[in-house]
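Only one chain comes next, encoded as structure tokens, the form predicted alone.
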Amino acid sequence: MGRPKMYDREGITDRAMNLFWERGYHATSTRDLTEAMGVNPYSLYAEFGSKQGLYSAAVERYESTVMVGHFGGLEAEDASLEEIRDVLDFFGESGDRKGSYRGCLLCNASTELAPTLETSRESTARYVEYLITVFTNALRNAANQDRLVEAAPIDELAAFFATVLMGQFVMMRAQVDRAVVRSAANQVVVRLNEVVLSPDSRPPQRA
């Protein structure tokens, strides 16, 4: 029988996907790892077979975890305008909050490694159509809701938002001046607000 695991593969998954998030896959050496995670080399490799595959573990945690803790509330069945202001709101503002630098995992993984790594380009469709997917539900939720004007281009806009906030992301990356975050957020609230139907001019409700 093999020696009894003497570490939580979530709880070591979860320090080698803030390693790789504050400093990159490539400047993230297997030493660096083994040291953040408490763990040998061995269990290492045993684990997760190499370091790309820890960092696809990584990958799938930060999905699970940050992903859905930021975006969540636009998967709702009921969700809609106030659900996609709270994220543009808080990514707009993000980048004056502690730990702004490090951006998205996913995100900083498609410029450092999409063009290259396969797995990375797979993640980082999955992620604009993840990102696509929830704010087309929220959209269509509040046209359903007529909270929109009739000719709103839903696929348009989803497609629009998500890259704006991955543009911003990376501009956080960056250390951009954070007017510069700012600025781009308040012009996507104003684009949003362009469609939006005031209480005043909806329909009425629907029996």
Given for the second form:
Protein chains: 2
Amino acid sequence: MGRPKMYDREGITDRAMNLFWERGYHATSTRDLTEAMGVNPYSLYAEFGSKQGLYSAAVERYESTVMVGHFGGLEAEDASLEEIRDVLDFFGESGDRKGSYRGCLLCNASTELAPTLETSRESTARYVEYLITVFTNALRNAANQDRLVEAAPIDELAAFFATVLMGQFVMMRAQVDRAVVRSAANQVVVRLNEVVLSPDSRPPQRA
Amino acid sequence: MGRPKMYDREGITDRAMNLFWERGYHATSTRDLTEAMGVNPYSLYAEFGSKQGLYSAAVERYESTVMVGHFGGLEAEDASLEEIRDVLDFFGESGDRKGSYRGCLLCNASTELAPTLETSRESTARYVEYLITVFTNALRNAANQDRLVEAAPIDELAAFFATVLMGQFVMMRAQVDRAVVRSAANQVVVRLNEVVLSPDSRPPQRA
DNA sequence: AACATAGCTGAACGATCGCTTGGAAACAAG
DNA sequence: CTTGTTTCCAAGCGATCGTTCAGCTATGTT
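Form predicted alone done, so how does the form predicted together with another copy of the chain look?
Below is the whole assembly, all chains and molecules, this chain first.
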């Protein structure tokens, strides 16, 4: 009963997400947002409660769409070396893709908001924990398959991978030469190869 | 002639730098700034012209004080492996130091402002270029001293180091477990050791 | 057709933003 | 001391911030 909404929540959250992603939190005004979302202030506040509420929704949307696209492969229970390499390759080339200047919404949020906004610190902590978890899981799987040298420091490598990723996001956002991002990825791959047992332990490439 | 200033430019620029460093650009108001600087709005605008002018001055101050403290050793013409290791060690432990949640002013600036503010993109580009230059220089010196394996990819390593550094800054600002920052530094050291020729090529430790 | 309900609209709220200004205050030069 | 110059101070400028709301519109129900 009552008048039906003229928008769908996912669609307008997507638009808000893209604006926050590009400009950050403080540089994006509610007027910018309502304009981009094609919605009136009333609807924004009826649907999300506040600018911060909308931001949280945008972050959740980012996690459930963009991040899944980036790390979906790594999330698999049986992810292993191939999935790690895919992620490293993907971000190594990400400087070439248009829109790379947006970097990563959660990385941007952490430097802009983490110290002052509780919810941002939480979502960033969740993000880093997530990255380390999926990397650790894949490395552990590789170890269980006897594909890693015995002394491979799995936890340290996972934290290292996550840290390099953050650095790449910063480089992308700062629009530095894409070779820098590529170089970082290459060196991580080299380091990864050093804990891999046999150079031929990798199964045939997938398409 | 005329009334003398009741402030000194360096001192108030330092205070402004610290505030920008903590909170970022947009979250710091001119009222916050004048209060922290102990100065009236008039003096701020007489001295710096605008909020952006003050920010630029704060960035310059950051470069000439904080950054020199961090990378002064690496800047030396004859810097080599020892200086690289010192920097990696320093940032590896930086999670332990108080105030580490501030991260790096220029790294924070790049994610918050680089896409929208020309001057920020410039200062970030300058920063990354500087980092890569000093790392490259030190690596090249080590190569000239025959301390590196012949195939050491110097340019790529330098870009890699700079990228990891950025990632560490993000991690520090997000206040994640300091072990993450430590791990990243450790793995970079491991990678560095792999391009070093003899394990005993390092001269006795300095104090 | 009439009612109840929920969403849309445009205008505007108080607060804060970056920034300006007119007059008092503090120095150097004469 | 007077004059000229520069800075300090308090108040407040117009603009924009995040947010709200009374009145209208469109729907489901009866």
